[in-house]
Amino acid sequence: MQETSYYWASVPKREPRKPLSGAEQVDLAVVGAGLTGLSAALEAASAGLSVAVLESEYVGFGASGRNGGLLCPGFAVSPGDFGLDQDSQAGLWRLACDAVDLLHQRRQSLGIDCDWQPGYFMSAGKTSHMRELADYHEELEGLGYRGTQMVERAGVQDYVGSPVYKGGLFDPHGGHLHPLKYTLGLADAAEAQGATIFEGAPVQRIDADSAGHVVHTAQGQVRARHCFVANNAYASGLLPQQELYILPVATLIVCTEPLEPALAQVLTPSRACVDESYNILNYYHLTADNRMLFGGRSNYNGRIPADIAASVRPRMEHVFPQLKGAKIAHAWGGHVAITLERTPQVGRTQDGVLFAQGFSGQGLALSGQVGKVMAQAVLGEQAGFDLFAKLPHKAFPGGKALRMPLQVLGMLYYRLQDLLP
């Protein structure tokens, strides 16, 4: 999908990094050069640890370099749904808020130009969505999270020029950015701190030994005191038991040619990013060069259709009749990993391998915080790791063979809910 993505078309071409060849010995081996793994690598290398990052494809290949670019503070569910005590709920919410601050601190201090634009609008397509958003707004106020504003129908046009919404909730702390530029910037920063990134180096297996772990690729191996697996939706059987707790969901995105400034101003006057309160939702925003980047048509069978543009266009034109017939310049798809609970799963295997997965569409900010927490755990600071590890998780029913078809059947119920008035 690299060649079809707007993101890759808007960054300079790069020479590929070398694959692993021979033997390496480090303090920390990281599997996966996405936002989570790169965050851990940067944090650990900055603390003086030797770090090797093993990426099966190239930096930014997975969801980190393909996602919609929406920075949505918090989790995919409200803290009250965590199933934890109030202190743990509040602690996790603080970590989520700190995740947004961490992203901003890094992009500014590291000089990562990633087209940041503030403003996040959660739209309500139904009256019931307005009630849900009002409850969420009240919950955020109770957690001390200030600044969000309920928006009634008459005020929607200040945020999005679409006739389909009844209101929404605006969060000035959220926003959108160019995720690939940010991911590539993190990789450069980690290397500047001494981490080594190997591309084209798929990991075949991880063995435990008396000194830690041995990570094997086809052409070499890395001996490490600590190992962190961060390949998320692109899991490859390294941790088969953990993979039963996530489901790879396909998500599709299109991007138009640059729009006339007057039209762009009508579509999103605030230039905020927008998502919806439906179970099967759309999400979108204007890019820095006035293109409409529109995501939707997520499916739970994991398949990417041959004609992505044809799949997404009807949804885009439903939200924005003004874009009927607009030329789509780029169309791409990929996978994100969800958990049953829609909260990230953080843990450690019996062999001591650290892992993090299942950001459930909220990974742009949370992944950075989780990566930092993993590096801190390696350095002996367990508080953040222990708090994330409290989140309860169940495996998807049906095992590896049936979990996907069963989830597809289950999602029919939520699709029907979306259709109800």
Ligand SMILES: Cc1cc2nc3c(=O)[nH]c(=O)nc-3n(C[C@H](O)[C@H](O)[C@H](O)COP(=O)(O)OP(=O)(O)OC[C@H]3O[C@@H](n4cnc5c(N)ncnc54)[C@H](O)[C@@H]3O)c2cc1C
Contents of the next structure:
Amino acid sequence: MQETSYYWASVPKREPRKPLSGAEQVDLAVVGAGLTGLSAALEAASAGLSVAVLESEYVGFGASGRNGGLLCPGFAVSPGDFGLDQDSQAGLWRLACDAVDLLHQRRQSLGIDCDWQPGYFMSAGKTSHMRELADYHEELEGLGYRGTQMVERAGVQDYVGSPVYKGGLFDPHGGHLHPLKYTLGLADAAEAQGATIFEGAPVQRIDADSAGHVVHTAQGQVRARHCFVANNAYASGLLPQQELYILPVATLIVCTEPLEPALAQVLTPSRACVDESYNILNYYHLTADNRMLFGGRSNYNGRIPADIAASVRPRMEHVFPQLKGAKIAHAWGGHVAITLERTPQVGRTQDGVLFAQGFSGQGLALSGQVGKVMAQAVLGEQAGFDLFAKLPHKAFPGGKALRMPLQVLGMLYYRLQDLLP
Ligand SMILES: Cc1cc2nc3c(=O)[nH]c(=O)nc-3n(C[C@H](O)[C@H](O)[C@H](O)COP(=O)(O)OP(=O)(O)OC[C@H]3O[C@@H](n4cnc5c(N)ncnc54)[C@H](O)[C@@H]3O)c2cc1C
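Let's see the other form, the form predicted in complex with this ligand, since the form predicted on its own is already up.
The next block holds the full complex; its first chain is the one shown before.
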């Protein structure tokens, strides 16, 4: 992944951090050095707790260092679909807005230069999608979320130079950034507050202990009063019961060579990021150095194809005929953890291990807030945790063996819906 991603090509090379060896004792052990785990580590270390982060590979190896960089305020579904009462919907919506503020507050106060660019355009591929976006717009206004505006077909060209959309909804509070720069910045900040990050340290087992938990890697153990597992789509059997609630879906990204400024200006005049109202959607934006970073083609069988560029290019050229034959400089893929409900799942196992997963493609900002809420729960402040934990969740039907084939069938149905007028 490090060899093929635009993100890794655009940050300075780093020395790996040390793996765990021997025994450590801390207040909080965090499994996974993505945005969720690092956010919890930063928050807890800033409050004076001793923190160890254990990462199988390296900081940013998972979705946090690979994602599309789109900051889309809110959740993957609208609050009305949470299956909760109105007060809980409003409370969760506030936490999602706080997630955006938290990201900005951190990148500014910690001095993380991560190519922030405001503006998020939700495009409508069909006329019926315009009606759904108008309903969503109304719902947001009802929640007191101001500033979004509906865009009719004639106005689309102000945001995106593509012939394929019927209109959209513009959100000035959204935008995009370089997610790896932000993730690496959070890791540095957590360390500056005293947290220790171990790389090349896959956690094999977590045992309950009279004083809390013992977290085992092949070369060492960490005794911790509290343990938080933040391994999301890259989970591999550590909390097997929890993994039944998420499905790791593969999604692919390509990035062109830098484009001529005049062409870049035509493709997204506002430089906003764009996603689509389809079930299987494209998402894209211009990078700071004028490349088109284009994500699309989700594989619900979890597989990343060998030739990612060949897989994504037709989708990019459909949206932007102007990019026909454009040179693709980088191509990579990654896994998104989705839940059946498309809302994140937050909770505690019977042994008291905290976990958070299933941001369903919308974790760039939410993961930071969830990480913060987990640290607050460890510090005895439960309100945010309790609100997230209210979100109802069901395991994927079919158990571990059949959830994938059943979901593939389900997605064929949704793909058909996308293709119908
Ligand atoms: C290609 C792609 C595009 C996306 N685009 C967007 C987007 O544009 N906008 C958006 O909001 N969201 C997007 N997402 C989703 C978003 O990136 C995630 O929701 C978010 O990064 C989740 O962060 P995390 O820290 O929970 O998980 P991750 O970043 O995946 O981190 C989990 C970490 O846990 C480690 N780990 C796993 N098991 C163990 C173990 N046993 N021991 C130690 N470590 C372990 C992994 O190595 C990994 O580094 C995208 C995701 C992908 C893959």
